[in-house]
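What follows is a single chain, given as structure tokens, in the form predicted alone.
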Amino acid sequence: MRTNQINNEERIKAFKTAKKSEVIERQKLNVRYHVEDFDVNDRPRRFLEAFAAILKHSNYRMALDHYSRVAARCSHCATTCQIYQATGNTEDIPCHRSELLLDVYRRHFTLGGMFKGRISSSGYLTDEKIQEMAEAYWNCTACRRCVLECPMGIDHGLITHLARYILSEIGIVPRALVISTREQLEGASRNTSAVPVPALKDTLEFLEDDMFEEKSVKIKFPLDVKESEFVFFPAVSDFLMEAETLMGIAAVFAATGDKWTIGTGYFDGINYGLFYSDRILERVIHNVDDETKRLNGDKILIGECGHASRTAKNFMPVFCGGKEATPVVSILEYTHKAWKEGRLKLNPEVITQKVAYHDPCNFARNRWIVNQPREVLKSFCKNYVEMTPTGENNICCGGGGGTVSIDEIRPYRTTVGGKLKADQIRKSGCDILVAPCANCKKQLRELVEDQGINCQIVGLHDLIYKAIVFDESLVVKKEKNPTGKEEN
């Protein structure tokens, strides 16, 4: 372990003292793929099969042949590219990213393109072409910040998922990616870190007892609730790293004693196919919807998770059953709701240090959870400050479109992706900063130890968990015995 951290810190090291020109170069021999059972040399003719079988397949066509006509080269988007910022490098400007993909579809699936390509025989993909779009799109941060910015209305977002999710059909796809996907939809425990049933139930357990000794009150994590209103499905890997978090969750739920759930046979929110493929999105989205439908629930509830939220708020009703889909509701919601309705009774006195509020580009960059916390936050920590730019104008944490589940690329991610918002934080003066979702949280803890910036970082139910006040019928009087020692 101490090896490690050594090693760690001289590639921090090393990239802070690199050119801009060298960064890039030193991430492309970081970023390890995973190519299985495919021919190197075959890469370009598989490449063009499997873009073919997604246009055949999807409607992606209807945007590409948009934005193929459309296409404009003014790098307005430049000014909005955290990436670009922080390297200068104009091959990280999201216009020119998106280029690299647009030029093959033009090539190889427009009339025109094809016809031209025959007669000056010119212009096929290359090996070195895909190698090159493998590089620049998984140092796109998939944030989505361009678009705001883009005159023609081009979501370089999107293109950047299509490049990933062809890539990824010829076996170009990080390795961390793969190997938590294939445990979560073939492997034995069926979700992301690989946590058995059994493990859950002890650290739920476990987490039940530290309520009570904190709180004196029997706050549950209730399993396999049949007919429950919430089916309950956060980051998994909250139940090994976010303990106070799922504790926060918990004792809103105490307080305003609405039934909800968590199921044994599946309880992974996380859905990294939004990250590089469809087809491992559509069906984890159905292992969320079986899970529900098992337990008879009403609302799908996601914890505190950007991505997860995102992708079963927009791909529940296109997968599975349009508008009669299953409702989705983000933690944040709820609880923003139930602190609406009097529910939720919070202390204002327990949190006295300056709090700021990141807002996650999956809640944030279509305006859906932009207010709700900041309301619930403002009613309890004195002093909260706002960090600029914000809402759906935030800055990215550094480590999004999966690019945080990377290890092996932290130093890129904590002195080049995420340098505008270790700037951010800094000018913010916050000594915490509530991060509601998992990626976000762990790229910010990364970014400030890596950064030595000064701050906590945590979810906004940590502090509601500090902060909550409960009814008095619900906290139980502890009696000591002859011992000294409080009983129930």
The other form holds:
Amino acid sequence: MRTNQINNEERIKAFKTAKKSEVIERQKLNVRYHVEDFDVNDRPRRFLEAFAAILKHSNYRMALDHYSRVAARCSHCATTCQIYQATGNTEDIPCHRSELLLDVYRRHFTLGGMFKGRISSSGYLTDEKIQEMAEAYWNCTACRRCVLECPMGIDHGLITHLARYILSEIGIVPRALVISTREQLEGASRNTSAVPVPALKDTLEFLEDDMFEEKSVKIKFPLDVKESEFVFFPAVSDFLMEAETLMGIAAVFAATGDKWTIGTGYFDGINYGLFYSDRILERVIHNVDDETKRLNGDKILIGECGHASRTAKNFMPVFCGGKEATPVVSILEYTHKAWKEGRLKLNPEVITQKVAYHDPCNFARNRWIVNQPREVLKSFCKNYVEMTPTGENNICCGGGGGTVSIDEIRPYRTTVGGKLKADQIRKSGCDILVAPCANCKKQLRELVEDQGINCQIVGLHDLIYKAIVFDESLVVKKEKNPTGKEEN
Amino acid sequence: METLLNFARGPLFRLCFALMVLGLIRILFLDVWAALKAFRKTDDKRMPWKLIFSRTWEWIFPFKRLKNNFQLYSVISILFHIGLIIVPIFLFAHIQLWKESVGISWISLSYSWAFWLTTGTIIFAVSMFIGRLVIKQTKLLSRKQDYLWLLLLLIPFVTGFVCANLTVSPATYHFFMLVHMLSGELIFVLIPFSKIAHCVLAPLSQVISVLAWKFPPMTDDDICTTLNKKGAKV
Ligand code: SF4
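Same protein, different condition: the form predicted alone was shown, now please give the form predicted together with its partner chain.
Zooming out: every chain and molecule, the one shown earlier first.
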């Protein structure tokens, strides 16, 4: 069963910390990710206070009670977790990891536990236990694959989410995520990559020129167009790193002629709240909602990003008025629909290499978006291959749950987290791996680089951009019109 | 002995059975109540019923899980559960008791089915016990109660098997019968307070998890006030 385990050399590489010992000493926290300095005194008490406050204002008690009652400790989950499969460390068994928090819950927040604690005066929450949780819950990629295997239906991903939430309230949360979120919620740029609006405009203009050059079609990135059908929120990092994906999306809209826009007031779909805090999650959701309302848009359109799509789709109705909430559409759904309606023509001669599709967990785990991108891909990629397992059973890229943004744990992500994925990619023999998610793309690129796999990682719209065929009426004859700009 | 047996078969059985039923109703009620409260609290009333039902179905009939990820331990566990549920409910002798006391009866297992299912359940329970002892990850996760439960569940099966299939002296028979009944009754009483509660709660897991992800809105202020964090930076 554990043939996939890493060897000793890889183990040393994966678990080596980049942190200085004096920092670990000062912060009294031996984890591989960087944390901003925080109050290290009285951590157990503060952890319990945060836990109590969260329990009071949430539904977590329901889940914790239920999970505590049914947990059978059968270890079925161990066979699916890519982390345990790679390390073979018993601490990485999902059920064991969840038990760390369930144990604290039972001991400190249930009558039976408190009573038992009184008699035996043991089982108190200690600094060591907090340290263990800080390590364990950020080793997990919150991919929720173990959910499928647990015979009792325990959602270990939810427990990881809650544990990280409580830890974050006492200051234990990866610095990379907090800094980005701070910029998004309190900074001048209002986005996680600190892209100022003028830079955004420059980038988009540049991309428009590029597209005209390549396609001879005037493809636009419409900014602040009121009353558009779609207000677009990509992972903001796409503006810096995924030009082809954005160009593909703009090209699809040029072909369909539907009205879409990017709001300059707020244009970031990223929501790190999903990874560590319900409070943050809600605040980011409101920002997206406010911008859509400012522009009087009909729908929220999320770019190629799994977590951004899942957060918007699931939490817009949760936080913004249920049925009344603005509808959310993923760009994968939009493009699939346009293709199905015959409004999108793709040339099947352009992509000749072997192409495979990676399911981002946040799209596939709950069977939301599984077949749509495959149908589109198969229609124009002659040499399409499937990896196994796929769909709701997919294997996480190894950078899920926000871990991909933590650069200092890259060796862990690419030797442990992505180990199974790397084996899967190798086995498929694909030349191009399509991963319609900003986080998956970053992780997979690092993974293939570190694992020495010869495979190109792209978004779905990167390929669509290459293969798209425009209606003759949209193509500008270049001799008469050497640049798109002159016409403007 | 006779009086003891009659007591175990009569009033004690009724008491323990009633305690089990009431205990299970209690935890089921608590679970459903919490779920309803969560549902009422959220504005998002969408429930992915198709997903919930199909995953619950896969829990009851875990073939898909096995197809995707074949594990000997899972197969044994499934077979063990089949015997564990079917034998006590459909055993002819048990149905006779129900018929005599409350006048209801239902279809029963034939002798050979009962024999093989009981034998299988005993073998599978022993295998699971050994599995818990030797499989690294299962061993680590196992608590005392996980071992004890397997042993406890074995007792009524082994004693029942002896009484039904072996020729023993009346005294031995009575002794085994008494142990059979008392252990069964102990199991009844413990079910609602232990992990075996999953027999009624696990079908709710999917609904509970879906609802748990529907976080109540506007908790930012409340939590910040409680934790004295108002105005603190992100
Ligand atoms: S959520 Fe994913 S990484 Fe975390 S325990 Fe489950 S399978 Fe492992």
